[in-house]
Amino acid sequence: MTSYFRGFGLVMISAIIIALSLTSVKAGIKKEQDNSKEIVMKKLAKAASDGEFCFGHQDSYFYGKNWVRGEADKTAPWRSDIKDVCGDFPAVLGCDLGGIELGLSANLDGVQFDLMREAIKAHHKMGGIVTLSWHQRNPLTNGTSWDSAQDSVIRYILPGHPGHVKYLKWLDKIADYIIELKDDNGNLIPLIFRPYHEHTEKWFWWGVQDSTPDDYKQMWRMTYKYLISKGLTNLIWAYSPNLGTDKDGYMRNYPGDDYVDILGYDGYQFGEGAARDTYLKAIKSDMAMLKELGIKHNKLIAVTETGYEAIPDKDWWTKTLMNGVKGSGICYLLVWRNAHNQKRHYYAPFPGEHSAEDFLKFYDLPETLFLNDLK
């Protein structure tokens, strides 16, 4: 696997810029005919080298605070709470494939996979970047991703074990869906794929409680090789433990440089008051560590999930989030979804929300890239 990130030194950054032959991201990235994953990797590397990062939002096109895109909206312009606030879409659209392994028509959050397909194609056509997570069922119990009481679930799906064939059929469902995600020229759309995330905690069946680091590495490599064998060379693989993990913990389950393109972190702020300082301390410390690892392993780095549920702090965007990631060298950052059916489960502003004014300041910062910046 080719690496595109060669450190943060001025000489190396200059070499990247020359090699990529791209203009400034803020000035607009020249469209290229090649729609392979290398083009997206170059966009992300260029952003990081310029001290900028692409802003992302989970499920941004599918629903928001007090609205849902339905059948009647098929021909209507795309909508997003982000666009309603700042007039622009996020640069990165986050989607989740949870449920597709069972052949369901909608994912675990009720998003129809047909609608997701159309949104991914539209976002890519507009110059945006797409990332896919996968909150798949527990293959041993058929419970949710959060059904983590059992151990050795990972081993259950590895080659030579009872659940292996079943799990390969689940991966076939993933492959069948992704292979249909093509642009107008018939090229596969590049996608950041982020499986088995937050494994350094205990809430998912693939988490730290389940099995050995070697088992996790085998599962990741098995997934990688199988999807590659199905022709999915368009996937950009993101590895994302949870915030607050030290260097040894971060690398303990690392499947290897040949199987990863982006080193990421998932981490949220919980609570008010002193919780802000706790979050800031953690994200600054962990981003510094991630920057070091990115240089050592020649990988891009990212905040693959973050946010502050219901955003109690009206200045959170500029005073906390930006304070935490400024100068970190990340290439993208994604905040979680704005649930339409849960009063306080939202992570991005919407019209009238009390952090919207501060988000506009965040949007105007030279470091933040939205969809129009990538056209």
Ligand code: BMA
Given for the second form:
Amino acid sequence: MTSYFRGFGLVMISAIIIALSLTSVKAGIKKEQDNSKEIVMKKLAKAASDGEFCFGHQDSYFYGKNWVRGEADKTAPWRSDIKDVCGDFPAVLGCDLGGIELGLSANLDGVQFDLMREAIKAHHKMGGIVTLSWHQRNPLTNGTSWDSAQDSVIRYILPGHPGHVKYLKWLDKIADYIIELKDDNGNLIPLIFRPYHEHTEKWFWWGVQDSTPDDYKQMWRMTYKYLISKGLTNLIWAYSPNLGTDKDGYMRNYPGDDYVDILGYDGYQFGEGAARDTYLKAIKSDMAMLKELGIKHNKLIAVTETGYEAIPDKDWWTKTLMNGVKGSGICYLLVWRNAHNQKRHYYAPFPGEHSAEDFLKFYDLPETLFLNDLK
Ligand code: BMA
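Switching conditions: you have the form predicted alone, so give me the form predicted in complex with the ligand.
Let's see the whole complex now, leading with the same chain.
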């Protein structure tokens, strides 16, 4: 791949790579060197320093437009709409743990956790990177993540409050699942963990309406420390507010450099014309802001979720998305899922879809990394 490095962060990325090496040396454990989160961090840092970014797709291996991977496909080769279009898998596989806190066998979108485990192992084995989001239930009401009418839900789960013990049990369920995500040598698989996302908006119970910044920070640090205490040293922690905040808004709930590895953000396009301009303007200015914050805090930056539902613009990949992120210094971006049971809820192309041709051009760009590029 041609290097398109644009000079902004050679120093920063080198600093990250050196810092990561020192961490590994300090740890002094060969096993960790083989398979620690630092390996993935270095992969991501290298992509960013080369002016490239990893392409990600949510739920890519589980279903796509008009297909679902079922029990009978257990031994069949992995499939993905991305692969069906360009012959390669995404570099980053996104999965969601929502529902695991209740001990359910499938997540909120019907993906069996057993299947997810197999996919995570396989994707990692092929050299890919995995990210986990968590659309968990509302611990106060047991409603969905979107049950955001009450306030103080965050306070409810903090130490000394009535929901704390219940919430730790939820975290136990996460820990029990993640601790089993091991490679063939028994090493934990590194995972980008992205809890409590889009908190700068009001749609989730952990959103901006719920609590003070300090409550949010406490919740994040509590989660971090608890999962580390359970042995989950393999997590790469991604912080992802929603697009369109200024620097103060972005940093308002930031739990601190010790608790975050990647500065991300989520942002979608919601229409043509003025809506496209708004998205492009926001993505460009937010990327410039993230670049600055990344340098200041010595963190990698990423577009942790993006997309344009049903991709109404057939040239969206090269003319809008690429236009927005070109030269930004991100290490990855991820588009959302291709629901198999909703007509227009898809964010990636599939064979015959009208943006598939443009996606092939996007795939061929020197900046975009897919699974084969990580092998
Ligand atoms: C949303 C939609 C929902 C889904 C949720 C969690 O953006 O895709 O249908 O349940 O993400 O994956």
